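One chain comes next, on its own, written out as structure tokens in the form predicted alone.
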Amino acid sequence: MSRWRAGLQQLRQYPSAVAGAGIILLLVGVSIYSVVAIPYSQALDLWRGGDMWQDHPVNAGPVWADRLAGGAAPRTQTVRADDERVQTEALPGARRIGMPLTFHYDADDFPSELNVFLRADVHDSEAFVRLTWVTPDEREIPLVSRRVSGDQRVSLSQDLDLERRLQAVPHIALMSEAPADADDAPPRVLTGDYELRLDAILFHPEDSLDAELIVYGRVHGLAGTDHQRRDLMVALLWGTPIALAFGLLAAVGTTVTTLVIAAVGVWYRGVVDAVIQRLTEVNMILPLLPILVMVGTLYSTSIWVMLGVVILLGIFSAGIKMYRAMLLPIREAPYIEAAKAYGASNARIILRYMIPRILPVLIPTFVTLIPTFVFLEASLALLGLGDPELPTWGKVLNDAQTQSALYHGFYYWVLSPAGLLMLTGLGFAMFGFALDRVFNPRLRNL
């Protein structure tokens, strides 16, 4: 214990060790927060997407990046009707409802999209709804008229008839200044108070209608959104515990089993050692990544299946030869002969006297091995062989590649997970190299 305590005290003298430990603790803290704040089942539901993200813009960048660049991109506004302003008028055999949805818009850029969500609870006949857009300069623009029952979305930005009538993209035409007669100047956003006027006819006394207007912005949250409106913060947060768990379990599984097998071969020698060495040499020429690609393509892309294959292929790795070279002189040490003399069993000699002697040299290798498996998991996900259910950094990169994020200028989609991967590798590398300087006798005096 005194040797370990002295080694830990020496680590404080290395700034790289302190910085690396700080990065690792930060990643562990993010992992704990992610698991507590977003339970596993909730994270899976969020990542599957669907209607729960309908109030998020598509491919919106992070808010902080826009502010850092000096921009003032619009944020999303959700507009609901004020009950006090809803007007009801009785008609013969029906009921007329006037529902104004008003909002103030003061951004310097156009929104990315306009959607109206209607919810009609009807009994006999469908409700008839007519929408009218009123601009701050009191222009009234008729939008759509339709029958509504149940939940319906009216996508104004994708209405081709409305686009042909306005001769421009609807959400730009509806929120731009009146066209000037002078020239074809680019449209400019008109700020002020807008109103979406909803007039509905309900044909049953118990029928009800609710409406919601979403004016989608161009920035959202700390990490932005993807092509399915999903908040990328979910994948960035939950990708941290998944990456660390995969890297840690793979490193522990391969390192411990490899060390024990190497020690068994050194102790028993003969046929046992020869078989272990031949298996190691065969396994060393097997390509890991193509085998994982084959397993993911033909069998399963589950992260646990991939982890098992990684550990299985890592048992007889090249580390066995390195550990064997370190254990051979230990086998001939006097205290091993003394242990044999007082009747220690083979298992006790291997586990209590041989393996602990090389643990100080093994730990730095173990620490630097963790990010290798983290990168491996991300590489598999980037190739489309990641677990389809889990939100991971590699899955974010795969979606970004599929949607040509860099080509369309969505740099945040790539830089965020790539930055976290590089930060993870940097933290473990700095800490592992410092451990090597402390516990490796060949580097201790350098």
The other form holds:
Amino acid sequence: MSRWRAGLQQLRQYPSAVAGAGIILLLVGVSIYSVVAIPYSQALDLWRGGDMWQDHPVNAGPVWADRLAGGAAPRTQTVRADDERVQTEALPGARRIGMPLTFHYDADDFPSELNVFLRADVHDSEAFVRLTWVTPDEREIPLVSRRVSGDQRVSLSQDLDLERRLQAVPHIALMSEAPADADDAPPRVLTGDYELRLDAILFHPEDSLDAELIVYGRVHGLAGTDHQRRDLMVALLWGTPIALAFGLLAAVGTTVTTLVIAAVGVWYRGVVDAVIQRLTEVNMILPLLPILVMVGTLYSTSIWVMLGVVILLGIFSAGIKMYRAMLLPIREAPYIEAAKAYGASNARIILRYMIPRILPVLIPTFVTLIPTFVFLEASLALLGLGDPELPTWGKVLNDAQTQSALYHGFYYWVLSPAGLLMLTGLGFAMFGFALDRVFNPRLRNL
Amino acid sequence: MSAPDAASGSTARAARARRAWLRDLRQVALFTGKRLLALFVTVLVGVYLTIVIANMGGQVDDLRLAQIEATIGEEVRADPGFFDLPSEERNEIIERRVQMEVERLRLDEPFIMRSFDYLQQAIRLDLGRAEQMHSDAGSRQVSMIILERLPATLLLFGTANLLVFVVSVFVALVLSRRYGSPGDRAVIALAPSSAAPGWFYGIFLILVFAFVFPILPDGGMVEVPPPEGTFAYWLSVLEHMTLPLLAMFISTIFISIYSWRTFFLIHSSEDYVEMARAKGLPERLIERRYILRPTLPPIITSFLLMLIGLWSGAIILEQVFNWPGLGTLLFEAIGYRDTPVIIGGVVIFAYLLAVTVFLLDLLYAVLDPRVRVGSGE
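Could you please show the structure of the form predicted in complex with its partner chain, as a counterpart to the form predicted alone just displayed?
Entire complex below, previous chain first.
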């Protein structure tokens, strides 16, 4: 044990080892936080997407990136009616409600979308709702009128009639300064207090109406959102434990099995060794990634199936040759003979006497192997073979790739998962390299 | 040999040398033959495994059968020529066509039979006809489809590998001489950057050089339409190759320099090198004869092992850069579930790996004296 402690002591002298260990600890911390803060089933639900994200903007960048660049891009505003300002007027057999939804807008860019969510609890006949837009400079623009029952979404931005009438995309036309005559200049944002006036007629005394205007921003949260309005933070957070688990399990699975098999071959020699050697040679010409891609398309893209295949194909990896070379001299060492003399079983000699001898040499390889598998998972996801349910970094990259994020200028979408991948890779690689120098005596002075 | 005739002595020596040379040659040939045989068996097993996996042990056939039935049913129902027929007759036509298709694809035979057939054909590189895909020239021969893509892959990965190999060995030699210098430290510090694969850097390079500063194309192999004239054509290819090459170069160069430098450093502290230094031999000579020569076999090994690793990585890099090579082909084939092309692609990959391993063995036989005297394994 003292040898290990001495090794750790030595490690502290390498700044890269300290930095690497720091990054690894940070990632482990993020993993624990994500798993605790967003339980597994909830994470899956969130990532499946759907209505729960309807108050999030599409493809919004992170807030901090915009603010750092000195921008004042709009955040999403959810506007509800102020109860005190709701006017009710009784009519014969009906009720008229005037509901102003007011908000202050001071961003330097147009919102990305405008949606009104209506909820009418009606009893006999549908409620009738008319929407009017009032700009800060007192222009009144009639929007739409419609009958409402139950939940209804009025997508102002996708309203083609309105777009034709305004001669521009609604969320731009409604929020811009009054166009000057004969002016081809691009529309400018008009800041100030806006009002969406809702005039509704309800036909039953117990009917009620609720409305919500969402002025979708162009920035959202720390990570931004994707094309399905999902907050990328979910995937970035949950991607961490998945990446670490995959990398760790794959690394453990392949190195431990490979090591044991190499030791078994060296110990028994003869036929066993020959079979292991030939299998390794067969395995060497099996192309790992094409086979993984094949398994992914034909069987299942579940991350655990992939993990299984990676480990299976990794058992007889080229590493066996290296371990064999290291184990061969150990086999003849006097202490093994001593063990044989006191009657140690074959399993005991292999597991307790041979393998521990080369473990120190193995640990650095093991640590540097982890990011390889993390990137392997990302690679598969990038090819569209990511796990169908789990949010992973690779899947975010794949979404970005298929949605041409770079072409559209959504750099955050690519940079944040890529940055995390890089961080993971660097952390483990730096730590592993330092370990290598400490545990491999030949490298110690270099 | 007390009073030897000078002439007969020299002929005897020459004969002895020739005998030794012949013996060496025989040993190398024997070794090569043995390895070739072993590799052939290896390829056989590997390819068979691939075929079994590609067919999911026969389950893919059910999938394909369902697909055939669906497409043929659709075809017949959409054909105006069959609109007037009663439904029984139409179903009969559908059934007959399905039967024909099944026979064409030989789905009526048990998988085991077909698997050996596939194996035998694959080994002879008679890769059969594609089911859905065709080459750009319109051929449905799998070998034609693959042949069309192979040069693109070889061009990109061959260039990248050679570049990385030559640059890293050269730089490593220089660094090992100036061990501890700022350049040396920089390489050590940068080595962990190789944890990320080439495609990863590829994304960043595309971002920077194709979108932020649009000076290079973001994918493909030549401009569309291809420029007239050979020179313009190759210039365009070179332009498209720059980013993928750079991506692979960045992702492997530092680790490669680092490991070579460490390797050379370890070997330059061997006793015989110290001895050479003590004798006062010039540094160049020491480098060439005392460091490079004995380390040549491991250098070659690692170069070829790197090749093996890169074959696999090709798929994704090609995908990211839309490079029309083998990797992209394999991926497309999997999308179409075109079993012959998948098997063909994997077989070619297996062969490329086998050829690499064989080259390795051969070079070893030439470089390592132990193989020549027959004591090597």
